[in-house]
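Shown next as structure tokens: one chain only, the form predicted alone.
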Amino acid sequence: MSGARNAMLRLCLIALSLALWEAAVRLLAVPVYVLPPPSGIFTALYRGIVSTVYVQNLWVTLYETILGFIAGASLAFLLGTVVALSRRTEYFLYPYIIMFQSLPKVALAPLIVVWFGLGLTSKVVNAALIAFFPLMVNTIVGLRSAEEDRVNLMRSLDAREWQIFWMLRLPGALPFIMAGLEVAMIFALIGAIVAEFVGSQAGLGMLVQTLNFNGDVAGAFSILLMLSVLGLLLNQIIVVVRRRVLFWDASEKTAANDASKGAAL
């Protein structure tokens, strides 16, 4: 009963915040080019979802980001992995690394359209590169969390080194490695979104700029918050997953004691 309670206080919140908008926009006589109120960004969104333009877009931008994330996320576990377990690979492509990692990932959005065309793999390749460096940071930092002293006594009860990864450096680096999901799935929806900016023949991002080309305001603030959504489920997908793999975390479980404390208030 508590739990439907903050619920509705929630959304209560979300309603006057719209009324608030709604009002000042109409009693301001804001423009609606410059801020539409909220009523006029709910018709827009209506007009897109019936006549399904904006699902058929949101579906490509979905299949990308998700293509994407698989991509970048793989090989930023096993890069994160060598790099953390090897001492000489670290010293030959750390440089490399930082030298990439310093480098604007939007920037390289349009040479990416260029080498990969404007269709889905220029999307995924430009959606991986932005999610590959959060998860591959936090990999190499979680595997090499393991304390030294269950390593060395691992090895001196004759383990071999995948039983130690697997039964100690593994299992200590998954808060870490969940972590950087939760960060590279978000960003691998941005990373797609810019693709999609800078040329695409479908997805909400190039909606978008069509939207803004042709000067409907309410429509673009629309699609901002299809993604706003979009990227809150995809987050949550990600935070469901981490509460299955993670259970047996403290962290996850003095978080769900403090959700149920807060529940019963």
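Positions refer to the first chain, counted from 1. In this text, the rigid core denotes the largest set of C-alpha atoms whose superposition between the two forms falls within 1.5 Å. Given the structure is predicted, the values throughout are model-derived calculations rather than measurements. Compared with the form predicted together with its partner chain:
Once you line up the core between these two forms, the Cα of residue 241 stays within less than 2 Å of where it was.
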The other form holds:
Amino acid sequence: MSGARNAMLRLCLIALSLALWEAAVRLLAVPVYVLPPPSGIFTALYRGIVSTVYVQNLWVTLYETILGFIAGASLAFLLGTVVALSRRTEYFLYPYIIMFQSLPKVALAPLIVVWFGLGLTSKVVNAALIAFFPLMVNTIVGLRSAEEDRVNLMRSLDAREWQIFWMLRLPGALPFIMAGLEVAMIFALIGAIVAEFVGSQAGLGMLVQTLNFNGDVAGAFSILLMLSVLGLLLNQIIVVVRRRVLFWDASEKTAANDASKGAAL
Amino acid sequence: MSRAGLAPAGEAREPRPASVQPMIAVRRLAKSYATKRGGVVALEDIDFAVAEGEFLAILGPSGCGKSTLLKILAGLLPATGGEASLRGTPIAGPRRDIGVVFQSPVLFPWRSVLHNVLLPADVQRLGRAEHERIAFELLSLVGLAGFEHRYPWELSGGMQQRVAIVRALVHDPAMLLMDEPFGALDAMTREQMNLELQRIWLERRKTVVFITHSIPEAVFLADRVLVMTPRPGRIAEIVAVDLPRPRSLDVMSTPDFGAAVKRIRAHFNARGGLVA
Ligand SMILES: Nc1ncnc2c1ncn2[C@@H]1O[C@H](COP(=O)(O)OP(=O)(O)O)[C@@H](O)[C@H]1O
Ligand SMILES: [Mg+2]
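Okay, that is the form predicted alone; can I get the form predicted together with its partner chain now?
Let's see the whole complex now, leading with the same chain.
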């Protein structure tokens, strides 16, 4: 009952803030190249979608993001697993990990575009690179989080190391891995957009920059709107998978870990 | 039952009949941990034997090395001196004929009750169908019929610990090692679990080594109670409890029970109280 009322209230507030925005821009005569009114943004969005320009570029960005996510996440999982299981590997890889971790990865985008060109590859590489770290770190922490008692139980059953991995460490790491995947998905989108900014022939990042350059701020805003919806949808995919995979996780039931994920972003 | 009573200490310390090979034989066992500030002696000069089918309780204050001893028996920890052997062969690592129950249930939340119980069968690649049948049977023996497809978080603490016991039994081990399995339960549940464990033991006749720091629990359950001293852990006395079985909770108010408790408590009073 009160849920429905709250939802109504929420919609009303959104409508109200849009109306205020519209009124303020018109009354104060703010130039459209500074802040366009919502009506202008929605008109631009409508035109862009009807002309299929937006949709074509949306597909490009989505494709880059998904490929980058898959590449970055697979690599992060593999490397994270190796590091978590072998102290030796960790010892030798540690300097590189630390160096890369403290580096703002977006700063590499210009180099990557130089190396991999203006096409799809540079976007995928950049998306993968940025998506890589949060998942690798979470994989390492997750695989190492197995409680001593649980390891002792497995050992007392005469379990082999690979059995301890599959039956205990990996399932126990899933909450961490899923949280890492959630961040990685959004990071992949950021990586793709940044690489498009640096140099590309297609994609929403390219589009937002072109529109901005042409002074079409309403158009740029309409792309931002699409990007935030895209981010939301990509995140939702992971959330749905996580709910299925982690039906047993206590934090899943209290949703208490959402806050920590927000912080990770 | 007036025939119940206490055997003299000297006699109880000897293993059971010499012709039968003991299940566990521990000789001059010692264990010290290496730490940053030198070694910590956890166990020293431990000698005892457990007969096949016997229920032995190990009693001692916190930190006297009970868990250390159990981990050595489970093959999870190497001794630093002496030897422990199981059916004549030295314990050099984990063995498949031992079931271990820890203080906490240690259930995997991603496995249902049934699949938690089947963990030993999965690890040791034992016949699935047969062990599933055994699992169902054991779960109903401990009053958990109908809970097979529930998940651990849906169970109370006592129920979880019963699942842990069933898991330790499912692969039909020769010996059960239990480290304060009921320590985290409330007093009422704990008494119920004691009755339940006795019932399982009478039915299955496994050799049981049961660690506790509750004197009444040790006397109620055990054939013999091995009393340990505080750090470093040594054996103070092994007290035989000859109360008839099955024991009901009423046995706790009999004179024989009281005498056994008193005798054990004397060890701790002499040393300034039971720390646990
Ligand atoms: N891994 C370890 N490293 C160093 N000291 C330990 C370790 N485990 C236990 N100890 C020490 O050994 C002694 C016995 O511990 P424990 O066997 O756990 O006792 P209990 O189970 O009787 O409480 C304690 O003094 C404890 O501090
Ligand atoms: Mg202990």
